[in-house]
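In the form predicted alone, a lone chain appears below as structure tokens.
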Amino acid sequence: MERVDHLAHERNKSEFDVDAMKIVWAGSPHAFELSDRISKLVASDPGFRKDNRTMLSRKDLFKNTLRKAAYAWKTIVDLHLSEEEAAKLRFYVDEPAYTDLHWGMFVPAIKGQGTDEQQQKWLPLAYKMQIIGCYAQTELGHGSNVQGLETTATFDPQTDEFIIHSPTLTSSKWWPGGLGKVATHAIAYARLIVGGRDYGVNGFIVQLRSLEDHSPLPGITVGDIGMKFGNGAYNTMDNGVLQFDHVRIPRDQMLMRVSQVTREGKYKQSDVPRQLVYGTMVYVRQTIVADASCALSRAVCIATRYSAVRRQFGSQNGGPETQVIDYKTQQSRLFPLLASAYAFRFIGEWLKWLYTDVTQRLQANDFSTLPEAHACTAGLKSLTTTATADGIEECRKLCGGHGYLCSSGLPELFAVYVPACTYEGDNTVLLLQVARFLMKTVSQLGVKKPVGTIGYMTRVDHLMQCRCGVQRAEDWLNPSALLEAFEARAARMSVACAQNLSNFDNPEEGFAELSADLVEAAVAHCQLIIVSKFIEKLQQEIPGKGVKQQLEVLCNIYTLFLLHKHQGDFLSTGCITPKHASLANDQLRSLYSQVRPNAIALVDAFNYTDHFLGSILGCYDGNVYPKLYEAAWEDPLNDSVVPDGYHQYIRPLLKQQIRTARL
């Protein structure tokens, strides 16, 4: 097929430098030219093909994910590959695995959790893959409420074990991935009992499997728990189930970094405090906001380009039709996931610096930040998958009849990370912690003083009073405007929902109550997090022709976006009027055609390989037709002319004898 590239006259519309936008969205010169040439390396290796996976049965699939995780495992040490290269090639190789639980759960658990002899131990092992682990904490009957688990862990003196048991059906283990089919061992939570006494949940190393045949151990009954939503997808993940029945492990393979069991069977607290095991969590959900940003961003690619390569209506005498991409409605819903995609990238950017200053301040025993940073985590591990499932949705729909095709990448995407608002803290439940962690900062007002991102309280008196001074629709792009209004919102809904609660004598009856009204006070406040990160990132020195202001625009659709969205909340606080919300819709549409002639461009600074985005409506050089066409005769239905079946079931209906019935 001839090389078409559709999308050059967009291409060459660009107002700013793309190359020095692709550093940008990298995060420096060195993380790209990393993701650069890890991505062409794995896009170039037919060992890493994934366009059939659609078409595979359950069987098939899973197998051909086997093999690519050992092909990842072969060449990773072939080419003597840095720990932080081979992350990227898992990355880039886009198949969940039971590596992803191995390399992004188990080896962290034991390096928070785990003793330095126990690290010792486990980690070469871990490191080598000569061991592989999973994560199994959910179970049947709870996920989020982990201090529900059911799983028991009993210790025997006169063995020095601990007996892992599976008391109830609804006590099995059951979704973690890689446990299914591959897992050797796990890192399984469950109620330490010691002398009669339950001390609460705790980790536990367990070996599942043999090492010489992959047969289960006695007392272990594991398997797969079946087909999940979607073709492909998450279907190449063995999320499994699994119950102990009185399982022996010796004890000191409990992870004993911050709690101990003796040898004589008293439980003690080591001197490392408990804090540092969140630590890990904090850790696990700043990674899940930059797969935010990496998923949405695809999904965004995709429409976008489609959107500039599909026409339809509006021909003039003869002329060419309208691009998609002009229609005032496509981008008024596609320009904000475009810029929610930005904005995601630079608050994950954030959380890895968030990340790296509570280790640095827990080691010191500081544990000033860690309320803080566990409830922003939370709140942007929530808001961030949530927007982007939804938007990776609103993607397939801007790509018409299409995007329902398997062909555009966009089903398949969409089913591989919906899981990601559940996992790790289902989104609601984690709002309501959120919402817990402000309504304790509004209590403790003039007490304690509020710091980081929950700073804005320290004005909240003027907050609540502040009166918005926009009188232009251009007034909208001064920050401090913006700012200001999202700050008086984020204060007004918590101090509205504090006010509520002291109406109720049992708290916990007017937390429930009110949890709505709560979660909507989370969200506000985590939507000002991000915003203000956003606009905290444009006061920074960036390079590059045009790119600076190519940002601003993005950061203001953002946030006009979000401003228009949730107006019922601006409006009934009294942070804005009618008049500032038509403005502030005024100035959005006006913005949209400034993003118009850079939208291509934009994607492209994404820098992704058509093998990673893996769909023909956002392939680079927008020759989608053609590509749609082939790839229509690859299905096996195509084999053959004449379909298995016609002579037992199409064919006699055909040749049946019609009778006229007589009256």
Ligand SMILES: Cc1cc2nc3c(=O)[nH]c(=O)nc-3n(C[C@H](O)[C@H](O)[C@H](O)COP(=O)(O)OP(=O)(O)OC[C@H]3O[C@@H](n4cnc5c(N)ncnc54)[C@H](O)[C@@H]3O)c2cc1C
The other form holds:
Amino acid sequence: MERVDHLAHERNKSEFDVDAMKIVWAGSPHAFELSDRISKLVASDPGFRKDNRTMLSRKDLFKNTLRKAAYAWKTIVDLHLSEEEAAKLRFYVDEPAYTDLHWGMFVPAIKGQGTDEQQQKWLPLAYKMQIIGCYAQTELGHGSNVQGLETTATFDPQTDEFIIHSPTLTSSKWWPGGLGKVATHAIAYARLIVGGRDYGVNGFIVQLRSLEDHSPLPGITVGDIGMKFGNGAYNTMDNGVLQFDHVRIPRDQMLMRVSQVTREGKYKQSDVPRQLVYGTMVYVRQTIVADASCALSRAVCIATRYSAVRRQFGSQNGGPETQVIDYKTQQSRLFPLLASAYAFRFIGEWLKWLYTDVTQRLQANDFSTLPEAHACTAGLKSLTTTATADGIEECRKLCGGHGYLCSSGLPELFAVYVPACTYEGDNTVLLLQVARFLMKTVSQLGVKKPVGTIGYMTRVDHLMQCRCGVQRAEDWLNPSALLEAFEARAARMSVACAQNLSNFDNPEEGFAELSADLVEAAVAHCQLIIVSKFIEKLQQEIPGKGVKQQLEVLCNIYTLFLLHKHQGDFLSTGCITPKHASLANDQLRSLYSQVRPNAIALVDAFNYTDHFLGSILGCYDGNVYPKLYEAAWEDPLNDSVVPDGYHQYIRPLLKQQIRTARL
Ligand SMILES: CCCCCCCCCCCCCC(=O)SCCNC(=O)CCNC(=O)[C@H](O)C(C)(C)COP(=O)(O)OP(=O)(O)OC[C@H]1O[C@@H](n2cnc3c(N)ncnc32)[C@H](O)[C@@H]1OP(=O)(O)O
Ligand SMILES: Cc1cc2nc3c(=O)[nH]c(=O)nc-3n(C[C@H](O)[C@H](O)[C@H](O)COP(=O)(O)OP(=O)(O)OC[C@H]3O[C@@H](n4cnc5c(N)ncnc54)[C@H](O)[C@@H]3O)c2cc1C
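Having seen the form predicted alone, can you show the form predicted together with this ligand?
In what comes next, the whole complex appears, and the chain from above leads the way.
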């Protein structure tokens, strides 16, 4: 039977070359070809089916994840997939699993913090999955405060070993993904104690389980920490608890790139800064930013397609009702999220570039850009994950009642995504790191020239007193007007915080007292980075009919939406007047009308398969109602017409009601 495309009339309206946009979204023709091929490979293989996840018990769910991970590995080996192809395949399998931590943190930690010899020894085993690793940093008592970790690694010069020990209940490792049931090895973070002196936290490679029968090694107590938020969702992951009871490991299993302990028990610090011990977190935060656009674009794709299918009210003379996407309120909630998905895509690309650049500099012993890289990865991770988690929930509401069904894909997407606001650094804690960087920059103005993303501070005198020149709504389309408003707001908020801080005798006390304002200043700075990189992206040549114009509309929506949402900041710092704010809002409304005919094509450009989207509401052909109806009958509760428990719990009730009625 020929498939009917219920969204064809929407696709026909689009004013740009969707195939060209697909390449812009993917990043390059090569990236597009890779994503397209691998996503179709996964979608067409029943071994990667995922539509039954929310109905399985935890044990069945977990076993199914193990099966899928093993099947994915077999596919990778059988098809001789490259590293890049394998990573894409894991991405499209779309199920949190121990492999995320093995490839995403264990391997990068050895690469970033191990010496050449350590890499030569451990990486080949990890690459072939002959060992499976996790990243065991967080403890029951401490996650954010890494310096507060309690696990100890005490050097024993007699045996040339470290003794890894959990001295308290609160020092139990708690949360590491893959630890609970699978990992054979961990990078465990512990306080390095040499000759009775505490040298702070460092990473150690510790074997946890036998490679023969998977039983925990002597001195190791390990298990899963229990069910987490939502059905299915992150419960495919075995986040674990781990205690060490005087576990001995050879000295050469301390990751020794940053500091070393010699055979004689001497501690040595390399030339590299100590902060590189935190390097794996910087790497993962950068990947999380890139990932935010994937999660948000999925939710937006579902909500946009469904908003074009769904009709409510407004029928004229018995004709069709209004598509809900035509309501201005729906547009004002949905289109900023569509624009954010594109903005996060481009900031993710830029951050990847920044990370590569800082890595190359570190290799050449140039550590000058490390503080900026830390501030950018921390701040952008915080901003994009908060906006994405909120955005997925908004998309669920945009889909009305049907958005609450698991078959919409949105509840599970939210439940899987929302811990991103906490893991790899709580979002508020990370913004406070950005605020420290900003306060340091302001205090050094005139002594040290700010560069890179903080370069706008060189014009602080101008930014403190400039006036917005916008006179008509269209003037807000001028990138210089937008940039200056965002730069002035960010600079003024940072300078105001710095001035307030100077009123305190004790700077740390002042920082704690003003921390809520400091977080807002950090948000303003990070929003400026995203806006400025989107504008920079549009200064490049972008091929394809109408593609650049669409991106300009999205960039303006993203920027003016932020200005509208945070107009309190812009007004209170005097960067704009109420008249400017009102003109910005007028312009925003007009931009929504421009994006409307292109909305479906703009989400088609994500090129997601129905398998990856995992949503009846978001399916490509828009044939929503028959699919919802069919799916309802597949629920196990509908296996029988009369439910289990009828004779025990319903019938006696009904009988009792009959007797009461007769009385
Ligand atoms: C494709 C693959 C996908 C992979 C996805 C994986 C799956 C994901 C699944 C989920 C997986 C989830 C997995 C997980 O969740 S793994 C666990 C993740 N845990 C965290 O993220 C903990 C968060 N806490 C911290 O990072 C630190 O303790 C903070 C930063 C809060 C404070 O720390 P501390 O109290 O020690 O520091 P300080 O404030 O005295 O500052 C000291 C100096 O150090 C500088 N500094 C601080 N940090 C960094 C840094 N990073 N690079 C460079 N520099 C840094 C700082 O600017 C300052 O500089 P200066 O001012 O003195 O110059
Ligand atoms: C799903 C998931 C997977 C994870 N995977 C791993 C893993 O693989 N490996 C691993 O090691 N860890 C992992 N973690 C742990 C994670 O990294 C930590 O939970 C995270 O760093 C937050 O730390 P916390 O839990 O100690 O939060 P807390 O620091 O206790 O935060 C609690 C509250 O206190 C606030 N707060 C804390 N400090 C400050 C401050 N200085 N100023 C103001 N407010 C503050 C926070 O904003 C938050 O509101 C995972 C966590 C989750 C949820």
